[in-house]
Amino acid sequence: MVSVRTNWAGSHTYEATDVVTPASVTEVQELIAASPRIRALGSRHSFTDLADTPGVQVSLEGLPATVEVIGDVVRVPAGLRYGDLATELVPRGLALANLASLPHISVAGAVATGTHGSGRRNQSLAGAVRGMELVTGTGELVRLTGAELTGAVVAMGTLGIVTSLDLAVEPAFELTQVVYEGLSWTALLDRLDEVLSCAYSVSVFTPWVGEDVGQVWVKARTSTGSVTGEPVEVLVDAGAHVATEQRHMIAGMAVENTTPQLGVAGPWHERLPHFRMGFLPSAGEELQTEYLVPMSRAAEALGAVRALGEAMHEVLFVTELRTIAADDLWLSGAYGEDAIALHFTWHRDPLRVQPLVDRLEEVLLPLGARPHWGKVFRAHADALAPLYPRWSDFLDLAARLDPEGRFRNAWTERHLGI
């Protein structure tokens, strides 16, 4: 046993009493039956209390780190990293359809979250899952398929500690990744869909204050070698230029730390994530805050907050803005409709972020804006239960897979009434 006070960016103090790496799936079983309270801990990429216990938290990294491929999925154990799971693929000539922006983060942590990429074809990480494998609250072990996986893929670790997923794979790809400036909010605006629909993956860096918006990064996937990007028309045609020099989205942070940009075709997993996976991600010591807002109500979700980024700017490292194809899992932000996703980078301020995202929460949820899972919001169950059609059956899931309730905490009573 190992003690873990804190998450990766130093925002939350676990209260768990210790931390189990077991070695087998048996051990996983041995230990719920022994555990009343018991959470699993992924990668530590959460920034609240959503991975915290009483009890036992259970690290997956010492699972064997096997990875089959079965036919056009890879079987992959839960506690791998997304990073790693792309140097496993890279030499089967395989990839994933995307991946986040932070290649540290583990596989079933991820996916159970709802944590994304970008592109307005692209579904989140979620999305990939065509199987899974968990130990429930009973100590049974069991592999979802079909129409009971959607109920249980994005369920924040309440349905028992995941052991295994199979995720779907397609041939290797490579992208280039391209950072524009100088596009100004009313040609966004103006032309927000063209923008967001430009290339496969595009994400939109912006401070909210100022005519500028900021930093447009672009990637597209190409079937050449090394090659210079071709300058994207609807960007140029809207006034914005091409970055001649490596950047990253936060000002003063060291660009070594991000992907490589400038045009130079790479191999999907080198490209798809902003950051380096040996490398810093983000700004460390941070909070975020993200929310799903329906692409039917994006422009009036970015003129709501744009009118409060002068209050946001002395708190706000930089917001980016996203695009989730819809899906049909059931607490997922995107389910049943495309989303636009503005996911804020806060300086590690809580009491002075707490008041600002209670203002976000009052102008985003009235347009049906759902918190990403694993960052900081304020809305409970109350509040959220009207956003999820399919919110019923997930605590009806849960209470059949969980009886004893013990992959419940804190965060799950406030947050899904549970």
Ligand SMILES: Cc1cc2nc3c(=O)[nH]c(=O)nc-3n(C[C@H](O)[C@H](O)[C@H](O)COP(=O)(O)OP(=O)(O)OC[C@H]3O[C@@H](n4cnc5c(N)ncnc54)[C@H](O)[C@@H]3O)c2cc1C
Second form
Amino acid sequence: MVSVRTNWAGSHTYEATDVVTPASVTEVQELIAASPRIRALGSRHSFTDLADTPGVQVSLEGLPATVEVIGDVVRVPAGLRYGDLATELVPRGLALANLASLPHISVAGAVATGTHGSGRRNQSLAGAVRGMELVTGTGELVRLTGAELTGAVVAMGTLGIVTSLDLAVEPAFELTQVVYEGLSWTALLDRLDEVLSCAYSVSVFTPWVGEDVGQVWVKARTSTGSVTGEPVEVLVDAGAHVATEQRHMIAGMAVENTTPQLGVAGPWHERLPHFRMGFLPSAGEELQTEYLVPMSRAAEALGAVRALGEAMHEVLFVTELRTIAADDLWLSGAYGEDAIALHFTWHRDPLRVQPLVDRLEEVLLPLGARPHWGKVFRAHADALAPLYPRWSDFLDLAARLDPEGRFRNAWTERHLGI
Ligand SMILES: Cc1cc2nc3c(=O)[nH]c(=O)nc-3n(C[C@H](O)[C@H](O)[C@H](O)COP(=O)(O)OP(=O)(O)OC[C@H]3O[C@@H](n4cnc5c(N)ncnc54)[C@H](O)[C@@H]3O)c2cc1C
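Output the structure of the form predicted in complex with the ligand; the preceding block shows the form predicted on its own.
Next comes the full complex, this chain leading.
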């Protein structure tokens, strides 16, 4: 038994009485049967009370870490972190289509919250799920497929404890990473979709203030494994230039923490994340907020948030803009429509962050924005329900798989109404 008391950011102290680490799926089943209130805990990277419970938290780090390739999927123990999964896949010549900004997060926790990387044609990490093994609130071990699976993948731990996930894999590939600077807001807004689709994965980092956008991180797939000097036409045409030294997206932070840039090709797992496995991801003492806005409303969303730039300036480390391809996962932020994600890395100052989150929601929710479930947001269930066409189907699924409400907590009550 271990005692982990706060989330990664140190912004939430867990009230759970214990963190238990079962060594087998049978032990998970026994724990659920014995616990009126229980929640799965991943790598603790969510920013709120999401993973908390008045009962016990269950870490799956003690389950056997065996990774099994079955045809075109890989069966992954739920508690494994993406970085560790990558070290299993690389010797087998396999890759995942995409990764988040950091490799430190657990697969099950990332999938449960709709965590994503970037790419106009890349779905969220949850989009790679092809099967799921789950211990439900009745203690039953089930393998979900079909419609139930699409309902259960992004479920924030409300349906049960996921013990393994089947993820789509593909042959290993290489990418280059190049940072561009000097792009103006005028050029970005004029050619937004062209910029965001100029490579396999594109992230725009901005402080919102000033006429200069900030940085554009371009991750391009290559088959050559060499240094590539190919300039990205749309960015060069728009007046941007290539950074000739390694960059961090937050001024003054250690560049050693970031994955190699400067156009040197490298394997997928060392280029898709922004941060290296052995180093601190992002700023450290921070909070994060993110909204996924339908791509069709991107220009309006950017305009509305830019108008808040000065108000956010002192509390914001940086914003990242990414894209996520549409999926059919019921509570996914990209359900039914391609999305642009507007992410905010804040100073860890909740009293100053909260009013800004309120102002963001005032302008973004009317555009159909859906919050990242793992980050700081305010909207309650009544405001969120209309944004998800399958909301009531999800609540029915939750009632069936967790009839006694073992996996519910204060967060699910506020934001899901269960
Ligand atoms: C520095 C930093 C960078 C980040 N970068 C990104 C990014 O690039 N893209 C992005 O989209 N998000 C990003 N996030 C957010 C992060 O991916 C999510 O918060 C995600 O939930 C983290 O996974 P976790 O395992 O740490 O989750 P936890 O906080 O441990 O848990 C989150 C939720 O998952 C549930 N869960 C965990 N394991 C299981 C299981 N086995 N069965 C059922 N439910 C389970 C928990 O019950 C809880 O509801 C970042 C966060 C940080 C701190």
